[in-house]
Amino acid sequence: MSSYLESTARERLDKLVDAGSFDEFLGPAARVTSPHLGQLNAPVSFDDGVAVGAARLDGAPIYVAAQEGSFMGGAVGEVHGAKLVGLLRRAVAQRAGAVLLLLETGGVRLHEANAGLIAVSEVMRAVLDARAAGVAVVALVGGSNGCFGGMGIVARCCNAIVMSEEGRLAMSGPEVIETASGVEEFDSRDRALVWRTTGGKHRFLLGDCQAVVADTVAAFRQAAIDAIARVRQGEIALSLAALEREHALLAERLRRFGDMRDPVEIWGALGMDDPAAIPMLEAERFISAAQTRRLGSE
């Protein structure tokens, strides 16, 4: 079984979609690179850190993007963001059934400042436009860099998020929180705390992601197929009612857990048996135990 965590962006794509079906747009041979990095004498990547294109998943045509975490932590700059936006717009124009976003990123590329921020905001709009047009947009999060910053918001704009325990999802990264508010607020060196707070299991229990899977590309593939099917069946829709339910869940989270300092306390409050042992559970055992305990399922 191939580890999703240890694979590169293209290795993930190669095993996630149907064999030989990925047709890349603006690949490395096109050499479309950031106009900003060269001016700063910073290294560039010929695909600007993201692979985008068309493919098939379980026989169905889809569009797909995969961020390369080894290039600037998967951070988004002007070209990187434009490729994501273009892919999502093409999906709408071609009336595609789905778009998969394999996200691994620390957020905006600081080298490109405002250009990166604008790019991320345009990606958010493109995701919501795609959903409004009936295109299922599913985010997969399982890379070593996690999914943070503006791209964490992009992930939450999608119809569904699939995570592994190793994946992490949040707005601000641990180091950013510690820098802004001090180590007393969040100790970024406490890796167990970081994963308890931002990892897939906690995000699933809080209702932030729809599935937690084992760290294999095959598990992500099947979960992506299942998530797309749920969207097409109308289980995960973009509607006022869905937005109101989300706001109600957020209010409930604040009311019930706002004074708690550690996710283990939250897991206990949700009724999980032996919450301190949750980090050691395999994905299947965790899902079995958590399915009826996660926020919104009680």
Given for the second form:
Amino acid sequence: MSSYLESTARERLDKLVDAGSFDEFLGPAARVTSPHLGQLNAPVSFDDGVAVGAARLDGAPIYVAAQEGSFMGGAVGEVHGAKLVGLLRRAVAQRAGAVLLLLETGGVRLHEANAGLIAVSEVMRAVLDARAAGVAVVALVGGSNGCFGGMGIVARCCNAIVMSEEGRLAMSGPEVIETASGVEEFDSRDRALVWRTTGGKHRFLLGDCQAVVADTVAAFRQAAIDAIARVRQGEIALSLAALEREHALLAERLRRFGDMRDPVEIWGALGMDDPAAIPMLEAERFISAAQTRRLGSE
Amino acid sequence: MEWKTVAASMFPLGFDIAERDDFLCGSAQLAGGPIAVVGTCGHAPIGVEIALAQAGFVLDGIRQHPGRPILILVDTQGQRLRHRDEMLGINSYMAHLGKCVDLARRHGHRTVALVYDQALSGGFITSGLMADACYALPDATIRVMGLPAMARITKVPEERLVALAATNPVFAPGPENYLRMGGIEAIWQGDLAAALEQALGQAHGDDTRSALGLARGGRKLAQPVIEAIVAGKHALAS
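Can I get the form predicted in complex with the partner chain as well, since the one above is the form predicted alone?
What follows is the entire complex, opening with the chain shown before.
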């Protein structure tokens, strides 16, 4: 069983989609590299840290992207972002059934600052354009760099998110918060606190992700197949009714948990038994306990 | 610049905009009818409450005033940097705001944004950058992160970034750089009322920013990469 967390983007793709089915667009051989990194004497990558292409998943044609966390933390620069936007627009043009995004990213690539920020905004719009065209967009989050910054927002614009317990999904990284607001605000070296706050179990209990799986590529593959099937049975595009439901859930979350200081208090308030022991629960037992107690999702 | 100064100049027919804890909402009169106004002031840090408040105003507008155009007034120092916001899932609140603006557009509300003071990062991509088109005043600053923080994270010396920010559009915080890269449609000078009317007249739902960035020379690779992938190609056309 290969660990999703420890695999590279290409190893994940290799095992996640049907064997031999990945057809990459603008792959490393095309050598489309960042036009901005050179002036900072930073290394470039021939794929700019993301592989995008067509593939099959359980026999069905899909489009898929995988971010490589080992190159600049998977951060989004001009080319990287354009590859994601191009993939999502191709999915619309080809009337694809689904796009799968294997996200591992710190968000905007600061080395490309302004260009990176606009690129993330374009990805966000492209995800919502795809949904409006009836293309299901599903995000997988389980890499060691987590999914942060603007891409943490993009993930929550998708139809569904699948996470591992080890996966992390948030906005500002703990180091950024500690630097800006002090160690007493968020101690980034307190690994347990970081995982309680950003990890898959907390996100599942809050309704921010729709599935938590064990840290194997095979588990992510099955969860991706299931998530796409589930999303395609429902309403793929945004609707006023769905956003009003989401609004009510987010307001309820703020009302019930806004005065709490630690995720463990939230888990207790949700009715989870022995909340302090939740970080130690293995995925299956956690899900059976959490399934009926988690906040409703979008 | 103060939002009231901007509003007074932009809405000579009058406006009724409330300010509460850096959150702005209300409406104003244009020759063709009312426009909804939503946004922030005071370089607001965008936390879960103010993201939700803006989203709620946009949703109510879709329900109660179908088709009414929306102006988003942007002044933010970016997302609030607190453990509590992360614990509550601030990315979900910000995504919700972005989705509400997106839905408004798809329901026929023309949406225009104006950076009248400062725009940063996450507070910007879920508000101003979600509009049909985003504009800026000449003195506005737009950036991803302050240079000291950027230096810490990128490990590029701050002096090097300061030098780059003076000459390089990717690092410099001025609106003209965002204009060149296609992130800003135009910089408003002079008659703000006329500029708003013109922006509403031109508003459309397509994201053309990468094409603008190419045409204006500020982002030369994004559009060719997008086009190659939409065509399913394995190499860039040379």
